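Next up is one chain by itself, shown in structure tokens, the form predicted on its own.
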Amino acid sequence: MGILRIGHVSLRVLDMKAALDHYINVIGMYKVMEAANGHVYLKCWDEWDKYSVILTEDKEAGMNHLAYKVEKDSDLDDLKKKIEAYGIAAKIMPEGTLPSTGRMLQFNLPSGHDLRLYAQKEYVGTEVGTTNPDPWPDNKHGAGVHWLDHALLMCELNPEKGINKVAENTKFCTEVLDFFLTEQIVVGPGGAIQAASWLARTTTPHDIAFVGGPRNGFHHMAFFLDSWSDILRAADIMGKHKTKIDVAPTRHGITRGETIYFFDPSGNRNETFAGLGFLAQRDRPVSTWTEDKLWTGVFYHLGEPVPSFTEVYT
């Protein structure tokens, strides 16, 4: 019962043509449909549901909502009761509110981010199919990412005013949505302040993450690649396309993932993420990173601050 995995991210972009060139030719996604309202839907080659990214042209970049898939339609009703009992308003959105998608449960995290859960989305299959599948498709292009892997949300953190939306989101997601904590950053006297958290529902190091900042916002969405060599190839493709890179290829201490951070033409941050990292399990001890080793956790090789990483987001 409950949440299976990340389902899709709905993003606002400033220029649809430039955004599509980026998500198709740099990241390697496929355009699957365009709605009458101008929304464009994309998927990765190794995904089987119809789409994982929705693009909407707007005057301001950022995230509209983040969605996760649940196992059964009845889970939506059960989770609605749990969310409302926790004190957060929730509503059922009818089938067809989003194309090719069943009923959705909509609510806001304590941080205010719009989160949606659904059980049904049209199955279209991967690019290699399910009968004698090849390891990759002949029409793979760009970085050739496999799937949408996770999202990281920035959450207001102001200890002087008693505001810690990281901790509030973490508590809600673990107690109500049944995520489990895999890693965290703690700061302040005695490490009393939870400044960042990584949570999972699957066996990957995280399916969602929360990091403290001056305001709520969207930090990044990540796409999975197989290996370090794929990360380097993705960086080459970004160089060819003059993509704005935020953090060049490196390794995280947190999650142990191999990574590169970059921006779409509207300023929304993306990540290509490779490697298993570690096997996330409910009985695995939580990894805690202390304030003095914070940047080693974020970027293991240098262990030094990268100001744009926490200061720039949509």
Given for the second form:
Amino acid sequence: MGILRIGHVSLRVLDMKAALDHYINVIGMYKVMEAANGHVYLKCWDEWDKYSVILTEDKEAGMNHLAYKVEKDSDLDDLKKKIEAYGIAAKIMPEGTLPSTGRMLQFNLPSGHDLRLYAQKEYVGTEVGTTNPDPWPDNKHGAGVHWLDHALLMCELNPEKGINKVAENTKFCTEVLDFFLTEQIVVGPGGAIQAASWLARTTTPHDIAFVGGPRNGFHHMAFFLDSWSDILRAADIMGKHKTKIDVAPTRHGITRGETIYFFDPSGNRNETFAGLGFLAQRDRPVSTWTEDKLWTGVFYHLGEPVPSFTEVYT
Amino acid sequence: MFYDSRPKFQVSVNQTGEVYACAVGESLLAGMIRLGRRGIPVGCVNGGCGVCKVKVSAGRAEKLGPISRAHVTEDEENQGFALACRFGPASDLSLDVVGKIQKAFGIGLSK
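Right, the form predicted on its own is done; let's see the coordinates for the form predicted together with its partner chain.
Following is the full complex, with the preceding chain placed first.
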């Protein structure tokens, strides 16, 4: 089966106290564990594995690593062989490298981003349990996000120097990790340059995405909400907490997601993403957005460039 | 413009000639945004992304919060470099904009 879904993001923050206030009281996560090294682990109410975000206090903002869960422990060995055969170094990190987590397969994407795969993480259950579960728990707070939904990585794209890490990552993720392409942006003469891509393993429009920019980095991680009214409520909470909103509630053309982009107190971008969008399937034809309409793809209502979206990231 | 009684210092952006009044305890970037002015690029406004990097060429600024060392090293900070979102005025001051918003999607790279 291979990769099931996104597992967690390990993120650098400049001020742990401010970060915890944001991820708990604005996003609505729960602190589940603090390691001896000061790293803090958090989860969302509708997640059943122990954590989905690791916060590490550092002198720089940005992402340490991104992890996906695979179905079987043997998938790690199978994927290690496939990754190495593709020409990328991969290593097994032993169980306990991260607390409550089994062994991890570590490698870098062609862009250089640190990716991890694991099969086991401690089961703790959702906040509503499995017996006659309520639709949401009484201790829901903040925006009350359901789960970590996806991540978007900025990848170096410099056609003049022949560098396109978006295309390299897309090829690697489809050929080796068995993601499938759902949507893409193409630019340049004849649309020859793949400038952004959205890929899925589940039935959501994307589990990972790559956008081309001047340098590699972390663009955002997104948390799932049910509906447009939940998006409005989330924006109210951000107003109440003076959260820096990057892009106020709107809809993406690409993925059809209902969205807010905002920054955590260290400048790492977050998204609340609502709606099914469409049913992602391997045999669904890929949607392509062209250079002249790409901003309609990114923000469907205004369809105008928002420079911060593509050029501000950690 | 609403009346704003807070004590302020004058901030001058050398490249654009823009001059605005920034309140004590308010960041250089927040003061600019509050007045609807332009000149310093606006990014995360939280010390992480680095697009609002400036160099104070005259006067003094005070630090209001942590900044990412990926964008301003300690040496640079001692030389007067700052992120406008995390520094406020400690006197009237002049600054040069250093941060730059770069093109993405591979478009306009040759410009």
